[in-house]
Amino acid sequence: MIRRQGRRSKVAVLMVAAALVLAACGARGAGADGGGGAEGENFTIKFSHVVTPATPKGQAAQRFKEVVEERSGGRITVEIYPNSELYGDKDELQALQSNSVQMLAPASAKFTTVAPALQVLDLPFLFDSVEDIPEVVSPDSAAGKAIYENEALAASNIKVMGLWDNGLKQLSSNTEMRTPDSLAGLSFRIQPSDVLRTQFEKWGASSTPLAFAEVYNALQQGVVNGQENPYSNIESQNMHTVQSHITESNHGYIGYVLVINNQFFETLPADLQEVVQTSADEASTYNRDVAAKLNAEARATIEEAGTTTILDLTPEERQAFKDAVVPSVWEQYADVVGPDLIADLLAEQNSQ
């Protein structure tokens, strides 16, 4: 009798146990409030990034975390990992698509071979000054629906949340650079897009594309001899240290394209996927006002730092530079950004 009991007990307790997995399973997988997950049910949200925490993108990661966790009441977690310490620049997209991560922001020219039309915002002398950057790609604008409502990323698990900027790219090396003439037999770090190739080829220059954390030791080895970026990322990695010159070209964009695995943005109910989404746009406005402010601290530094000799080009110099790769390398890559968008943002420049 007594063993009888005991075994009775145990299938009492087994029946319980899997009565409470069964309905936990039910209520994760209906949604109560509309979206994949339960109402109550905690999430994390790993976003990981290559820059350090004190370039625009780190703190606007950083702002992000703060408002989702504030205005989800704890029921989301961000989890940042920055300065490449989880998946650097080849792996990250692999990784988002997986869902090892949940969220990144990379520079739009990594996603080339995932989405080639998003090379739109690497083509020279798109803008003209940060000031032009909102309106151009803003999301109801012919570039801004290149991006967000791009069909290759969607049919890659992945959802656009916002364009974050890091704002206008200079150039550096051992060599002043006040012409095109200038760059001619140098070799620059690129990020992999066909678009940057092209236009260093146009100014007489090689590239060669390297992960973002590898650039310093390849301008202080002379693996390259230059590279373009921001000042608030050339003076984070020290890159200055290394470059004797930079030119204040303003030639490039480097905007980082904020998305989130949209398998997991699914899971979650619709009022956390309202906070998720409304928290990027608060951490979009935050990132610009940052990146206008650290790269003029940025560059400030670098100019007390002594290293380095920074050119400011006339007009007429820097329309030297425009000229040599507009409209040629935009027309070149027509077909990959799309003929109807280029034919629209030549009209743009042509009515300016």
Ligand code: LMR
The other form holds:
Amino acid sequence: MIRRQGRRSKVAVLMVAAALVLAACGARGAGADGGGGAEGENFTIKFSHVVTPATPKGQAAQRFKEVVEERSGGRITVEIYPNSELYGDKDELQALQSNSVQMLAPASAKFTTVAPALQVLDLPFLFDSVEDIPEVVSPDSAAGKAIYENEALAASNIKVMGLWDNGLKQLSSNTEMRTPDSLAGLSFRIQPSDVLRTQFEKWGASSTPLAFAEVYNALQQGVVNGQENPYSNIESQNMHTVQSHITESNHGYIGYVLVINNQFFETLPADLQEVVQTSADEASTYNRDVAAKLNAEARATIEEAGTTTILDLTPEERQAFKDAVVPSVWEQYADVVGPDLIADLLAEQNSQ
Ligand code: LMR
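Having seen the form predicted on its own, could you give me the form predicted together with the ligand?
Whole complex next, starting from this chain.
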């Protein structure tokens, strides 16, 4: 009898203690500081992407992880899953929205179904050289605003944290491609973007949207004849080993939209929200610093491999590719991208 009473009082003490702990947590949570989450609580950010760790995106993700973990004093851990090992192109946005991962940096074209206006970054010949990129995609530019303030992304619980670069795309296939006519009848793998489909149509080629992880096999097995990507993606996926020709066309851009699950972000205490944003900014600067260098190194590696002839176009030859798609493709997608934005971009092009 005495022993049973002792056990009951121990249980009561434990219940009171548990209630006190819960009350204390409640007081610290709910964000008197504007954020959510309890002080002292630890968080994990799963960051999934589809390229290798050696690429401009892979390296920027690594830098982001290092900076966040250091600045948060270990309260945030970033787990990076590269190379489509956790999620690939077809399911990563869904994984982000369901909070199975918290961050991604997909290329603009991967947002086509969620936020079609992001195809602005897929417009052919948006940039003539990599030096033009930072200005055109800065948060204050017309194109930058269209991305940072995109309502479709916000409505999908997706918050933009930055814009990362890979760089400019080159054409690869098993045929010399010196003029747009030389693409006639070839089929190219594209990212899932209508703008990209139309670009290849204008050059007389057909296109098939495929996930990035499928590109090497599709080229090797002849499912498609060619593809378009910056050198770093071509080299790191060994695409050059199954493509005899690359044309350095610099005809399009691979820009990444660094995104976070907004609900997750809101649950972070305000100081950690700040850490995540400033670390994203630092990773963006780092990404810009390394992207051009990594692409130049990848081109050199491809040249050394001796598998692929790289053709540098003359300005006139590049212009012929451009004339076939600008302004026609830009104008065709004015309603998708935004008529004012297209008018601004065309005015900028014409003033050059
Ligand atoms: C592609 O699918 O070709 C690229 O978007 C891959 C990437 O993330 O750079």
